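Encoded as structure tokens, the following chain is the form predicted alone, with no partner shown.
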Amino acid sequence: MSDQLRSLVDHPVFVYLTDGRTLVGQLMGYDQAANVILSKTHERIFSSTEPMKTVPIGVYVIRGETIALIGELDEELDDQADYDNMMVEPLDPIAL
């Protein structure tokens, strides 16, 4: 996976972790084990009973083994989403 991350460096990314958390940030770097470093990171917390919450984190290091999905974030589409009124079931953790 680390070779595929090369094109995402310095771009905004969406990261879904195996524990069910969702993070958004700018990919600063990665290593051969697919551990990644994000800047401008924030966690998106989804709920079926209240609108999505955004928790600012800043610089964040993620162990590669905890990443279920990582991809480039289309900021234009992301800006169009109405997160202030979005209520959805949170994703379940992934058992590997």
The other form holds:
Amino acid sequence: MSDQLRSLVDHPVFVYLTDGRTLVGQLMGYDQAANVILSKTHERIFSSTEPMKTVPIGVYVIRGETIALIGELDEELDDQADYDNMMVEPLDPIAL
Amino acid sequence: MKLFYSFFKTLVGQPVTVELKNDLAITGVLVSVDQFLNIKLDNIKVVDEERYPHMLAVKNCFIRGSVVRYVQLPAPSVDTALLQDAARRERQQPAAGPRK
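Having seen the form predicted alone, can you show the form predicted together with the partner chain?
Then the entire complex follows, led off by the chain already shown.
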């Protein structure tokens, strides 16, 4: 497990939580339970009626239990993405 | 106990599709797996991209085992007879008790 997240440390990441929220930030650290520390965290709020909103929320410690997915954010692709016109439903929460 | 962990290790390098418990499905190359069946995928593509553009900028990811419903595998990669055999043996002599 430690190796799986080690390659993402100090990289910008996309975190998808089990309650459906999506965060982006810089991965500062993690542990065996996939608890994670994120800095420069922004929540990305999607809506089918409005363009995507970004809310900065600073440094977060996220409990591993609530993490569904951690993706490496490709900043080039992220810059190219048209979030200002992206009107989609937020991701579904995960019923565990 | 580690049967499926060992099984997934034999599939590293194969394309798989991971379906999460909320129906989101992600296809990618299996990079690694761990004892909790957490999965790391490379070159991911979200199935039904139009519905899920949220992850356009994500090319590889770590998926927590606890949120996985299915892992779809390429049939030719699985030796079902071997797997059945191993499962039968595991049932007769479980290697360890329940995990905490």
